[in-house]
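The chain below stands alone and is given in structure tokens; this is the form predicted on its own.
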Amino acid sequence: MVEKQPTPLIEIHDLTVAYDKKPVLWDVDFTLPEGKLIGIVGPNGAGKSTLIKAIMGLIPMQSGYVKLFGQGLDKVRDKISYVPQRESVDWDFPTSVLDVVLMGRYHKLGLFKRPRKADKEIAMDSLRKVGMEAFSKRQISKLSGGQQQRVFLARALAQQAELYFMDEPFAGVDAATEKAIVALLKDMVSKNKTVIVVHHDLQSVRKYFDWLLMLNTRLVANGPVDQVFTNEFLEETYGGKLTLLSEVTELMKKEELPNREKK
């Protein structure tokens, strides 16, 4: 009897999407899996930010389909979040923190409703578990940007959801909110949550990830980190630019990573 595979997380087929007819991804296909921390890594312009707001449906695609839990996206919303890349977001809008993050509760609440004590507890747990806690009623655009950034993490987690699409989550942020960060994303991965991030730093990608995608423009390698986190798919990936490579590759080689030409 042949055991029956389990239905992939995410699965993408024939994906292509373009800007003024120049294709930013082309034929991208790809599966991944549940309960996973899975970075995309690729060069500026690699189409990796394009890649999770087509799958979140926020682009259109040129052609290709999308499914998430085995189904469109329509119809699995409610079990998805999505944390954009800071720059993305106007920061001077008159906000608290706390309302900030009670965004994340709107879908279950449906229209028109005001949050309840429970939607608030949780908001507030939230804060507490990204450390902002003692900031719920500041104005956002009196915080740092390391500070925004748990915020938005917070937000996310009041959501509740199952699956998490984060943009470049650690770009301005300082180390100890990197490190923070990781923590969150590592323990929501213990408990079966699926965490996407875009990531730039190459030099991280081992210590962070469980599952690597690699990406510039075409899908170059997907899988788990410790088998496509090499040298000949660094070189496809950002086409010899040599400056970044050695220094991954001479990380790689501190690691001692096993060498085959060695008996």
Ligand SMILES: Nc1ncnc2c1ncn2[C@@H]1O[C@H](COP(=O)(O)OP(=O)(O)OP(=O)(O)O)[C@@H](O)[C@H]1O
The other form holds:
Amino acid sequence: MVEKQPTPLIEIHDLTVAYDKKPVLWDVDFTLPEGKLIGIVGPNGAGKSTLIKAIMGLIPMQSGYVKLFGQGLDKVRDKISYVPQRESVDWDFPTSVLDVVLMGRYHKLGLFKRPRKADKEIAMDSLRKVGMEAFSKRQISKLSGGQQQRVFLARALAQQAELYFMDEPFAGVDAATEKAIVALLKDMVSKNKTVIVVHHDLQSVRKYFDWLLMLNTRLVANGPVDQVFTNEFLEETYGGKLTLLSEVTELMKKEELPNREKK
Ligand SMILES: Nc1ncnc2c1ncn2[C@@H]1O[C@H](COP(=O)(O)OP(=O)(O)OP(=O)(O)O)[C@@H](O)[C@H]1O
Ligand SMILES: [Mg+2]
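For comparison with the form predicted on its own, produce the structure of the form predicted in complex with this ligand.
Expanding to the full complex; the earlier chain stays at the top.
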């Protein structure tokens, strides 16, 4: 049965991105629906972060175009929130945790306006959601890696966007926190937000995501998880890394058949 697709939230056409003339994304073409928790998987160097950066207008494209909410990025920027991959962030600046989260409010405040009480409440509430409210006054550089990651998630939440890009948000985050954050993301999606997450743990793909994009320089597959998370597409995405693949196969065999998650 062909699933009827709602109006796409994201449209990518013939996207090619190269660094030093070497293409790392090749002719990538897809649409994504709104109101879903969407995973992006693929091996290291597959171009996952590059794809998000290209969508966010942070790196030039060799060819192709991107539409978000049916429009160019500049028209819809304040509806979009981006959490970069951890290693790409400079953690050494002397700023408090609360101030980092308040940065998520700046686009709503306008330039040079001071945050109001309501903004601070939203920021504190976001910190509470990731279990970091006790650290609000701490300098960001004086947190552990997983704690910093949680603060950057809080900043994204404080932005109250419609569309979220999160590049490996669970890297270095402990299992309990990961579980709590996934519940939070599912709750956001139930309110018609769209959350796009670069993810490496194949074992949790079915549990977490409604929709999956599989990438390895080229687009391998894009669709509802139960349709595209198959051995065939996994092999195409990950090539010959068979140990990993057979582990996932075993896991999939053990799983109860219905993939539908209780919300
Ligand atoms: N600034 C850069 N200059 C040159 N090459 C780059 C640059 N950034 C990334 N690359 C290369 O582009 C390719 C895709 O990188 P990208 O960071 O998008 O991969 P990824 O899928 O996010 O990988 P990972 O799972 O390791 O985060 C890699 O081969 C990488 O070495
Ligand atoms: Mg990456």
